[in-house]
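Take a look at this single chain, the form predicted on its own, given in structure tokens.
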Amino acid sequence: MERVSFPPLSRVAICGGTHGNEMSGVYMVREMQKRKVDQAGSASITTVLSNPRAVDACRRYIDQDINRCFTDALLSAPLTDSSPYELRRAKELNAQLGPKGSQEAVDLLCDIHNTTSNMGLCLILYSVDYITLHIYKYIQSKMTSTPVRAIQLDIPLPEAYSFESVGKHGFALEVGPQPNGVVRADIYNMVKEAVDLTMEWLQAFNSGSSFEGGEVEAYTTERSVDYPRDPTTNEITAAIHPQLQDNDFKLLRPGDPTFLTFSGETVKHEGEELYPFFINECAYYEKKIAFHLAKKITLNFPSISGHSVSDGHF
């Protein structure tokens, strides 16, 4: 693959509190604002508390999940008196950091999330973006405190629903396990290290450094699995099996236990070998998701280089 050259990434957004009870991003953004961190070498940094009302209430959202509000269709729909708060806020964020898909959008958007699942540190990426893949490779090569993985969402940009899709390049940092409404020092430090490494890579890139291409592993979602439910009441009738709990990204084979019913029976995995993640994520009970199942794929990408800002290429 031939080397690809990019203009500088001169405008960066670091966002937290998209879900108001995921505390690592909330405290990361507040700390950066307190220390007036608004520059990384030649790049300007904007820090944003994405859903301030939900942060104040320490709830995931007020009216609806804002991290499902960034499709082109929703962002272009007119507001009415009955429009939910999160949709209004999504339009404000799109105006501030986008508009999505335009040349005016920030060059890189990093949105910080927590999960109650034992997923370590994951980058969630849309399609194949050479910039974000190089950042992923760089973080993965430098971090030793936790496994670093990537989840690739194969969704066209107009249909991409989450906040990071507003930037020209973007990714979500998904870090756990951490309970909702709680901040854990070890998890916060993982987030801080990943953000610091992103800034370190960015400064080198904007200074004209080259980065060698290669390949990385990533996970791509095949399907989601709901909890067993009572056909009459629709209430769940089982919990995640102890042998599956906390084993995110460990290969799930046919016959492996997935659920333990409240009456004591084991439910087993059927079908092909796949990798489970977001196992028993608290926020996904309302979405009727017990875990996602993914395939492991290999992504190849070329060497890249940035024009240094002094080159005058914008």
Contents of the next structure:
2 protein chains.
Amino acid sequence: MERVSFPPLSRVAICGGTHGNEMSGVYMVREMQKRKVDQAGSASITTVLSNPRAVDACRRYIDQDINRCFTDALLSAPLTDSSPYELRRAKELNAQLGPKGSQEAVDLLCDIHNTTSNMGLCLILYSVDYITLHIYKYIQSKMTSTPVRAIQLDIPLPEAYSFESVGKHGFALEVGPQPNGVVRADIYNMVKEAVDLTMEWLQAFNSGSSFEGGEVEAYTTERSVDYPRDPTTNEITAAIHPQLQDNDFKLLRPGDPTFLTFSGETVKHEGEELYPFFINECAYYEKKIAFHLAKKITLNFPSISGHSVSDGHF
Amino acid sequence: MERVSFPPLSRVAICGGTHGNEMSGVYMVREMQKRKVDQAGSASITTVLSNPRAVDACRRYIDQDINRCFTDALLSAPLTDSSPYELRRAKELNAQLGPKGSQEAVDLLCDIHNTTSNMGLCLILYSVDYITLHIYKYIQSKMTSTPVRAIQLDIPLPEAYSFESVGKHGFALEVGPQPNGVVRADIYNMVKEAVDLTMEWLQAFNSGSSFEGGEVEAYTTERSVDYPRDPTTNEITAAIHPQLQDNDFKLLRPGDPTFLTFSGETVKHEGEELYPFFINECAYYEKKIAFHLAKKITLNFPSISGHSVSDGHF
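For comparison with the form predicted on its own, kindly provide the form predicted in complex with a further copy of the same chain.
After this comes the whole thing, all chains and molecules, with the earlier chain placed first.
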């Protein structure tokens, strides 16, 4: 593949508290605001606490999950007096950092999340975006404290529902395991390291550095698995099996245990070999997801270089 | 010490969901109700979902922490239209399983809790109660899957605020680490094992068995430590230090790290050697407690025996 040249990434947003009980992002953003971080080399940095009311309440959301509100359809629907708080706030964020899909949108949006799953550090990426793939490769090559992986969502931009889709380029940083409402220093430090590495890459890129192309592995969701449920009450009747718990991204083979019912029986995996992730994520109980199952794919991407600001390519 | 003889423990309550997002107790109680467990030998078993509205909302509580509502003062205060839901529910529970301090109260009340702290399995006991100390010793001698410890609260019964104080004898089972809103099979199995062992002990005791006295270790709280906070905003400025995190009940010495600030500085323990527990418990952020510090004490207790039902001692 040939080298691809990109304009500088001049406007960057680092966001946390999109889910108000995922504390790494809340404290990361507050710390950056306290230290008045608003510049990384030639790039301007905006730090945003995305869902302040949910942060105050220490809940995922007030009325509905804001991280499902950033589709074109929802962002363009008129507000009424009874519109949920998060729809209102999503429009504010879109006005501040977007509009999504426009030339006015920030060049890069990084949204910080936590999971109760043992997923280490994951970048969640939309389709194939050379910029975010290069950032992923850079973080992965530098971080040693935890495994770094990528999850690719194959959703066209207008239907992309999560906050990072508002930026011209964007990714979610998903880091765990951490209970909701709790901040762990080890997890906070992973987030800080990944944000620092993103800034480091950004400065080099904006200074005109070139980055070698190559290939990376990523996971792409095939399907989701719900908990076994009581057909009458719809309540769950089993927990994730101890042999699956905390084993995110470890290949699940037919016959491997997936659930242990509250009366002690083991449920086994049926179907093809796939990689489980988001195993026992707290917020997915209400979404009826015990875990996702993914295929591993290889993504190729070209060498890239930024026009340095001094190139005068504006 | 001499052998002490007790009447049978004929009425027993197993309770869960006192905090609506601590899932082991919720699923344990539901499973017992599904299996219609209402008898253990000669004892009748009542299973109770203590705070059903909080369970439905998957929150610790709706209006206030119900597990602080069982003082004599609160239980006897008249209800008004604006009384918090939990005060109302506490009175209902006191009517069903108490009244606290009366002859009508259940003989034994076991209330199941979870913590995000790495505390293994703890029995929380009020003052010196030979029955609960014997149950503690029994569980400790039989369980191998996790450390079993006791925390003793030295509060006179009228001021005792937690649900288990409604029974003639009572203890809380506190098991972790588990995120709020999540059920882990390993933690669920520990709770199940402890409940099963309690029932086993109960049946032997009610059949007239004798149990040897002895001594056990317990932890008793000296003081609590809050997070470092910003004097202006009152927001926390540090997380539990990685060297303290997950090290509940490991002796904390002067100079040992306690916090790591979000800007990277280490805060150290000052004062005497004590045992930390409830380290980074989610629900204690709002109570301004980062961890408790305890002394280790030794409790002596006599041999006991139950009058068997066939003794005709009623």
